[in-house]
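Next up is one chain by itself, shown in structure tokens, the form predicted on its own.
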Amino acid sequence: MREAFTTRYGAAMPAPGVWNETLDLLLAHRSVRHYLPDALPDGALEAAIAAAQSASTSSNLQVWSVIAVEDTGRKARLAALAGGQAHVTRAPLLLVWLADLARLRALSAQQKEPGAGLDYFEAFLLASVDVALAAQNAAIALESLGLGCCYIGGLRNDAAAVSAELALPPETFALFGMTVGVPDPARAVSVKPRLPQQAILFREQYQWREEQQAAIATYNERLRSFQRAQKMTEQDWTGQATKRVRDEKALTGRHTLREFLARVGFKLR
């Protein structure tokens, strides 16, 4: 329990006065990108598809897909469109996660009803998060199985060709990607730490004050100390993190999101 916390925060941590093996496996996730060349069990990918279902979802509109792929060279293609990530073609799965208006407009159209609620902003971003609800269960069910994954948000840098490639139907976006597979243990990564609770955890009201500034200036040096071990690139995370929005640049492609929703039919009025 105690190193579990030490581990995430990359320090000593007090430990909590309640624990047990879920929490463990919580605070030991990390993204995979390396895997064996192994097939996923038998029924992996089904009950990882049951816990997704299993997460809540608003009004119980279930407004997400998945597409699982497997082909070799449409995860090739997508890897590229993703920024060039290697492990999005080597993992034996990969998962795209759809916030999906499409089913519901024609269940309306077939119901006869106008279904006008679905043209309002309110619609896809209540997908969006339905999904990544979704989403994040699939992964921990994943886990639990020993297997690992790794979320690809890189797929919005060009959302036309991957719809294009999945052959998505208007009102449908794909929101991420998460690769699938048996870790390899030669390359194996440690748990990244994670901002102190004292940067993000706030009492009754948002209250920004100089505490929280001291435990990002913690965190910085846990995380280049980390980098050190890992023998990655040193830098801090306030310079990493204010670079990753510096500009449109930075958002390779991603800043044409809103043009593209409009145009494979998302209304958000």
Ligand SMILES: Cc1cc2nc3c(=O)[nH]c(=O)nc-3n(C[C@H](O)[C@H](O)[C@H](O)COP(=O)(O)O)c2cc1C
Second form
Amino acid sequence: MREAFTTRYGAAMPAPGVWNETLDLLLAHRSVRHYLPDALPDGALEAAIAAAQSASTSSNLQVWSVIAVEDTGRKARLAALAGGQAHVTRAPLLLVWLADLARLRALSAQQKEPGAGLDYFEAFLLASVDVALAAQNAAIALESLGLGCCYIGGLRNDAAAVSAELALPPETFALFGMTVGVPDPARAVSVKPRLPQQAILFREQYQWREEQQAAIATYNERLRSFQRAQKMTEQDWTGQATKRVRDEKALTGRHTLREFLARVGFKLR
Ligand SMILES: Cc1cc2nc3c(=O)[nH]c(=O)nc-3n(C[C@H](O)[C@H](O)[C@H](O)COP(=O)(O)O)c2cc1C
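Form predicted on its own already given; the form predicted in complex with the ligand follows:
Below, the chain from earlier opens the complete complex, with every other chain and molecule after it.
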């Protein structure tokens, strides 16, 4: 029960007075990168997509789509495009989540509506928010069925090649992939600690004070002991995170995304 809270934050943070099984499931999340070769149980995909479609969606516009990729050759090509991520090939299923303005653009044309609202950055943002909410609902649904998932932002490293591989029309964008499969019990993964709530939960107004900085220092320590226990290379979160945003090179090809989006028809006004 509340052990899940302690696993996530460490013993220093008292567990809340309320709890239930949904919280157990949410707090047990970990990215799974090693799978058994087994196919997904029948109906798991459809159940996950129903969960995804049950997420809130801005003005009920539902401007997202998802592509289920099971073909081994296609998964291998996408794995290479994502920077050589072997788990993309290993997983029996790869879901590719799309911000999709194409459907509403086509419907607007059929209705002889100008659809000018789709020309704004807001439309791209809205579609990206909605597809992320949908994908996360799917992830939780899959985890509730005993399956494991891992988001694959690496698909944005070479967005043009990914679009070509998936035959994406203009005004669609593969925001991220998600590998899905039965977790390999021989490669069990531990729950990764997160920043203490003091660092990210503010009351009434934004805060960046000693309390937040101290919480981050505590987290660096906690992450190091997690890494030691996992026999991983020890590295402060602060160091990891700041290196990840250090420069253009660290973006592994994604620094060109704004131009790419313009090329595939997003107006982003
Ligand atoms: C949008 C997004 C993109 C991600 N991209 C990748 C990826 O390309 N490859 C990968 O192995 N993990 C990827 N991850 C997983 C994160 O590395 C992982 O969620 C984070 O390290 C926290 O670990 P946890 O999920 O086990 O708690 C991604 C996560 C998100 C939310």
